[in-house]
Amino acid sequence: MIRLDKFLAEAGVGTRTEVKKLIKAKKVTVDGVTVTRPEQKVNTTDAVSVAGKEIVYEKYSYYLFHKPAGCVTARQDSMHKTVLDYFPEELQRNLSPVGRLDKDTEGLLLLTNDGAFNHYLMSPANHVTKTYYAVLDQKVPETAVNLFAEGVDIGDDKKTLPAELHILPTKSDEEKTTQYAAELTICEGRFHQVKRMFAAVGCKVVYLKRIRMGSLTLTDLKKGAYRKLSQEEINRLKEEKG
């Protein structure tokens, strides 16, 4: 049983204060009856609305974002776009970026109200995989990829942990532009780690994206995109060390 404010807020209708307004402004049903008490409690199972419209219980939410470049990775910002602009009021209200990705980085990017869970992800501990798409002004020379396994100095008190490095073949366009990539694999988030490793080895990147994350790919999600992860993406995340 949990009480009725609670049970509302943890379900994104509004802060526990905006919750009992509408309680006792006799909006809230449970089960077909109007009730006035925020403190009364309900099961999870119980049939609440709101003003009419069917609230399903969720304590926790988990998100799969394709975050577009030009957005910024935060709750709320003065300046730009946020990645939570992206969603419907109702879930801005709980939750939080799992990391942050570049304001001009694209790709993967989780969102959860489970702090555990974000914890863990992006815990150092836990090694939890990302891996990049990048494209560069030059092409990486190939002993980068023993250079990135066995750690880079990128200017820190500490190399960075082995990381796998996948240099991808050069590619020309219609108008004979030549296009440098790789494939980075790391499994820790320093401040633009993974621009600051390419340029240890001269290279600038010139476009970034998030393709992956432990388990996890985009797939087919749009930019700009959402979805829900399964139990079974959520259990294996949880699993997950890299």
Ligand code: URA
Given for the second form:
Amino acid sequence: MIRLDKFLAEAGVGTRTEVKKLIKAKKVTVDGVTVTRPEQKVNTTDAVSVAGKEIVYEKYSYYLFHKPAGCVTARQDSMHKTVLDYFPEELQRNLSPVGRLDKDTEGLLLLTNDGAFNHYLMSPANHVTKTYYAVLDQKVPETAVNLFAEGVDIGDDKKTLPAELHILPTKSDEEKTTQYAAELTICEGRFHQVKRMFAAVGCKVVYLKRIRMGSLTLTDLKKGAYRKLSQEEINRLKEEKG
Ligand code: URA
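Could you give the coordinates for the form predicted in complex with this ligand, as opposed to the form predicted alone above?
Let's see the whole complex now, leading with the same chain.
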């Protein structure tokens, strides 16, 4: 049994303060009866409704987060802001990041409290593909395309698994600053893998963003924002082995 306000906050109805207001405003019913005490205990199987709309308690939550640079992919850190600091306390519910992005890397990060799902996505046998947009300090040699496709030695016991590299056209802005960029799709998650792969062909990554995981993209999710994954998206990820 859990408190009604906790139930509603964890179900994503609002913050604890917001849901308390809804309860006090007599908008919440449990098994058809209006409840006015936020501390009332409910079962996760009870029929809870807010303004006539049934709220289903989900055991697990899955979020897609647009990680900004400058925060660390950890649950806690004594020095730096973490990815969890972007979530209100009532949604954190033992959320853990799925894999990690470096502090200076931006982009798509999944968080869940479903340990089995996290483990599944991280297992080398099931890794879904991940695409990164990288800006580099110099032009990526064309030979890197085949090298990455075959697997490259980045100083580990084994070469990397085949990866797909697209070198993007070189751009120059009004100040004549030239930008060298590429998109790289990998299906592993080794430590600093993208940076080390580019380093293996003599390039330094100066900006890195994960833009895709399986078929998931950030679409118009702003930096620092998150959204729930739909059941369909969760199922699709499970099917999208690398
Ligand atoms: N590869 C890297 O080098 N850094 C990241 O953050 C992710 C992949």
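Remember, it's a predicted structure, so these values are computed and weren't measured experimentally. Positions refer to the first chain, counted from 1.
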With one rigid piece of the chain swinging against the other between the two forms, say which of Tyr57, Phe87, Gln193, Leu108 is at the hinge.
Tyr57
